[in-house]
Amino acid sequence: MMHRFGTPSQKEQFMEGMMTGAVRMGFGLTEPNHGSDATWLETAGVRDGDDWVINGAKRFNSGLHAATHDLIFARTAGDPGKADGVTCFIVPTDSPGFEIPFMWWTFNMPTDHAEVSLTDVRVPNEAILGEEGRGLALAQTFVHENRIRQAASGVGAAQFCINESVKYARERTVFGKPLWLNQAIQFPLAELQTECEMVRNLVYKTAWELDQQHHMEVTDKVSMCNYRANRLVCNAADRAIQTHGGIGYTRHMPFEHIYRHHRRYRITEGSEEIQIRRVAGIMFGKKAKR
């Protein structure tokens, strides 16, 4: 989002930090009353002289356990509803009246998602990253590249637990017998095997149309493989969990995180739901109708 959105005095202000480190920035769109309906933000800025207020809160904010700025969305002109009148802010996690009461605890342990409020928080006009109105623009293009980061994630997790399903299957002996001789055991994985090939292929192809084009021309295809994958890989580890049997269950083995962390992204950078209706609104005109 800097690389493509950012001034050149905000590049050289952040980039290098960003690589090594030194700069963390955090992602602050999701409010308490909003989620995917990110055009109902109440979260608002207001300009004073040359600087900017804001009020507001946000919700699962991302990446608050290390960030030294937070990505912040607030609507700033237009109607509750619009998409233009969103202006995405760049503002340092320890500014007077930012503040975060505590991070969630979550399905997946302790995350890196906080509860933001902001109160009078104070910046200037250069703290604008992108167009002022035209931020959920940016939060477009950055909701499009996490989507198919974590539908390649997903298929590689699948991967990993079908494999070493088939592994500990070949090597586990029950009533006398290799346990893979269980058509119970094997047509599962044959199952989760041959959509995993259909998913990566559908990753790699739209990964590759993504650098081709505008995102929002594939944009459809992208919703295609987040939901299809999130889903993948949640069956695949509850798979993996049934096949070694109680072992599988135990924190001694992977599976049971590897669902934890992924079932997730089945509800962040919007729900399987929202990219199904993207998939529709695509098939049945720009934008799928209430």
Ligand SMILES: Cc1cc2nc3c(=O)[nH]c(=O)nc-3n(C[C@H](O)[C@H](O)[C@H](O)COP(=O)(O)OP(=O)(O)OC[C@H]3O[C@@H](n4cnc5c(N)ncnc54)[C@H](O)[C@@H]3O)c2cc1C
Second form
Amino acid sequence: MMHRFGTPSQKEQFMEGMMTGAVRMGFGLTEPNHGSDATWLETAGVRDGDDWVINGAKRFNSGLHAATHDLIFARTAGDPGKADGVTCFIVPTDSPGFEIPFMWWTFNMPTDHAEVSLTDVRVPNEAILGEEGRGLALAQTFVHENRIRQAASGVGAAQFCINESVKYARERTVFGKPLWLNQAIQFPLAELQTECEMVRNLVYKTAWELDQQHHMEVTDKVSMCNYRANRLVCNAADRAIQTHGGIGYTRHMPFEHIYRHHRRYRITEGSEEIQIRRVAGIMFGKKAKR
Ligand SMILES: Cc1cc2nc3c(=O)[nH]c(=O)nc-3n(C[C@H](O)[C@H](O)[C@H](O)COP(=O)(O)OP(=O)(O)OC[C@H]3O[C@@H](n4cnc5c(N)ncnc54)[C@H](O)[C@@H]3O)c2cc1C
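With the form predicted on its own in hand, show me what the form predicted together with the ligand looks like.
Every chain and every other molecule in the complex is listed next, the one we just looked at coming first.
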């Protein structure tokens, strides 16, 4: 986002630190009352001379255990429910009024997902990233890049789970014969292998398309990759646990961790339902006209 939308002086100020790790930025879009419906967010930014004053709250703000800055999305104009009028501000996490009341206790620990409260947080006008009022377009670019990245990582982790299960089933003897001889062991893994092949090819094709044209032109394909790969890896990790039996359930094997890690992606960066809604929106909705 910084590379694509930062002003020359913002790039000068932040880019090198972002690469060395001296600067780390969180992404604060979700709020206690709004997640999927980010256009309804309630955090507000009000202009005061050369500054903006921000009030509101953010939830599940990842990376805040170490972030030096947070990208805070706040409504600066327009009506609730409208995409236009939401602005993205680069807010230093040590700003007066920027508080982290607690971290959320989640399925995948340790947590870095913060609750954030903003009380009269003051930032200069130069803290706006991208255009004033067009913050959600920035967010859309960010989630598209994350959605395809997650899909690729899901396919890779799913393939690992399948490969490890095949290896184990070939080595393990149960009832005096190799485990793999049972079709009840083979068939679910063969089905996963088939799905993995299909999703991998859709990820390759969509990633290629993302390089050729504006990301919104393939927004439905990105969504398809994302939700199917996230589901696939959860199913593959679950199957790997089952194929390995008791040892698969332990933390001495990687599968429960893979499950915990990727289960999150069925909710974040736009949940599964929101991805499906996007696909349907292209098929039936206003976007279909394009
Ligand atoms: C571990 C973790 C890390 C996160 N990191 C960040 C972060 O760094 N920054 C950030 O801004 N946010 C972050 N989030 C928040 C995440 O993006 C939201 O949780 C997500 O967008 C869903 O919003 P919600 O939790 O408010 O659910 P809601 O929007 O309340 O939805 C509840 C359920 O209803 C479904 N649903 C909603 N609308 C529809 C519909 N129209 N049709 C059918 N079903 C629907 C949803 O899919 C979901 O299953 C994180 C969340 C988690 C769990």
